[in-house]
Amino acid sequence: MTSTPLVTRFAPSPSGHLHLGNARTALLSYLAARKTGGRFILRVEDTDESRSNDVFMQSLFDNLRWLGLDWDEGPDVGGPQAPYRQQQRRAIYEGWLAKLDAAGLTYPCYCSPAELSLSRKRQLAAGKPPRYAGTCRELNAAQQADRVARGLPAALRFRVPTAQTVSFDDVVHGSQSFATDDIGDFIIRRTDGSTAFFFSNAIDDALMGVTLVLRGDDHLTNTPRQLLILQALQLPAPRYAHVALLIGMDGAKLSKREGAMSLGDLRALGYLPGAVRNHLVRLGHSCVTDGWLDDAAMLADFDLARLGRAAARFDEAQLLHWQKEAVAHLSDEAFRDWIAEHLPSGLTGSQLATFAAAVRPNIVFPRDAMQWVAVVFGEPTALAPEAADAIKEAGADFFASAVQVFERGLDFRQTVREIGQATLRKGPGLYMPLRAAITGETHGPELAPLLTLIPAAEITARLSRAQQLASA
């Protein structure tokens, strides 16, 4: 990592929910800035107004903050290069477009989408890379006027210089070179007047002082186009780090997979932000530490030199591992707050503390608490099949003895000891049928603290029902 403070940015389009590939890019960009004491900028690229949505934009803000990211500049916090929504920066873009036009580096293009599609098909059929054929590049004033008179809409193209090479050193992929003759003149302003990604993205990076652009490697071929624009306008160019794409276990790009989860989906399911961070930071980035990384440890571990080129696989099993780690690292108070919506009202502080401590090893998501709330504070739940089997195996006499001992009101250890003596059972043969009868499961939280919360009459009633089942 460089010792120079880096200025990074995350620049999503608010046209849908934030998918995990973009969330990973945001996290890595954030870590790069914070690691070097630099600045992290949030910019909304919404020039395509037909697809942009303010609801998605607000959701994006909320989910990034939930993930644990904050930004030094952005639409909702302001900054020296405001505004940070591209819809509001049109006058800025028009000024720079005018500079390109004055230098003779732009021209109007009247080609229709159908004509462009046909041209690409012809090039592919001839074994050539598809690029703009230059149909409108040399139109004279009269020819342009004729097309305007016919009402043909015009996009604006950048006039790419011929017989040159664009080279840059990518942080991840190393030295890169592209021949301008393979690029073709590209659109920088659409027919509706909005600026294209190649142009507005590059202008904003330069004006906002971005020194490192960290993004997916599907943008690698976009970089030479943006460097040509910046060079033509004599604007500073950032360094680029094109990270490996995020794919699912099936090998498909995660953002395009049918049913692929968004960051908001994971949040709604009950995943903790620390779990998501710990998984995402290991996708396309090698961590030195195998174990849990809190915020400070994650910053210490992050290094641009360990960004990888191979496609990174999002693994739900690994995410589940980090979810369990995240739950284990919650403070007692934070854990109780996390499951609070599933707890009954009116619990005393002692009841809440006892219940939370007992069930915590068995909780992966907040909704998991509901099962044990029902066991402890609610109506008896249906027996799991294996619980019914354990009850029948123990037999009616076992539960008759258990009822008699429990009715004496002894502490748990003494109660279990006497039941064991009366039934000649010990170990799992003793504990499992008791657990099955009282909780409806053969495995779960430690039984002793749960029994302090269940009324004695309810315990003996459940044991009596188990006795009836065993004798049936």
The other form holds:
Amino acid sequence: MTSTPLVTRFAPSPSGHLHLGNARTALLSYLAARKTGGRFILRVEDTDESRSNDVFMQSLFDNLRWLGLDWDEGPDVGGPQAPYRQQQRRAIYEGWLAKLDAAGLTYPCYCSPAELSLSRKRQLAAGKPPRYAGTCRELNAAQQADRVARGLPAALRFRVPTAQTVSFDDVVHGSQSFATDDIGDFIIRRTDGSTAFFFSNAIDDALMGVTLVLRGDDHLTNTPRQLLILQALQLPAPRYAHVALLIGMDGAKLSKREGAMSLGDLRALGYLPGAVRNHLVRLGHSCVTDGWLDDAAMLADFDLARLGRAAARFDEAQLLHWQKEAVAHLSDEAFRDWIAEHLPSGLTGSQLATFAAAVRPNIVFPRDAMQWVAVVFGEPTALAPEAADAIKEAGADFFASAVQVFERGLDFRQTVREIGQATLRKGPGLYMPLRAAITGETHGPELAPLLTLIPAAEITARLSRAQQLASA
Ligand code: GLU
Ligand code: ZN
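Switch from the form predicted alone to the form predicted together with ligand GLU and print that structure.
Entire complex below, previous chain first.
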């Protein structure tokens, strides 16, 4: 990989919330720029006004920042090529459209959607790949004037040169060649006056000095069209890296559930940004490190040469694995802040610290803390069936002895040792019924620290209730 600083960009259309596929593209683009000491640009592609809105745009900014990405140029931070919202760049596009026009490379197209769709159907029926038939390509001035007089709306098409080959070397897919004769003249300005994706996207990449376009490989076949426009305007072309689209576990397109999963959804579920990053960076890119990557390690690991063509499978089980890693890598303080909303108020610093340290191995999402908050600081919740079984198995006498020993107020080890001596039980046969009676569960955090947080009277009350249950 070259060490030339790369200028990359993320160019979302704000017509929905940021979903996983786009977040992955954003992350890889960001890493490519940061790794080489280049620049990362955020450009909002909102030329299609009917499908774009400010709520989605704000949510995009918010979720990208949550993921830990920051940009050097963008709608909210400005930059040398401002504005960075395509809606606000219309005058710029008009200037470049005028140049294409002056070079004789555009023409108005008056075909209606119905006519275009009929033409497509005919071509498909004839076994040909559908493309614009060139109906309006050779209209003379009088024919054009006639259509204007009839009030027909005009789109603007780019005149694709005949009998040429467009070639480029894709970072992921290698050498690519497309015959221009397979590319129909395409729309660069819609009938409503807005510029089409092919045009504004290519123009902006050139004007903004983007040197690497990293995007989903659904755009691979758009690239020759964009290169033709840049060539016609003598604008510099970026390099392209088309990464494999995300697919679901079953190898099919991301399911509705997975595909609809936005970053905001994951965040609301309690996923940590580092978990999402660690999964995404391994989709379409292979890391040399198998283990957890913090931000610096991720940058060090990233390499354009390891972008892959293999299908990138989004996998909830993997994401969950990284979530556990992310929790394990939180500082004590960050962990406490993370579960804070579920903790009762008024705890002392040392109670907080003891509780957090004890429950941490049992927590994957903040809401998981609630169960242990109830066990330690609240009324005991209902007994799990296995806990009731363990209590009955131990028998009433066991709990009668346990209550007596607990009332002496010894430390935990001493207490358990003496209960063991009094009841002639040891190992799980000793611990399990105690755990079951006190927490209502047969598994969970280490018992000793939890017991230091539960009032003694509450512990003996729970043991007495267990005694009653066992004798019933
Ligand atoms: N607005 C385009 C999209 O969201 C950008 C594609 C690109 O990165 O060039 O698909
Ligand atoms: Zn036409």
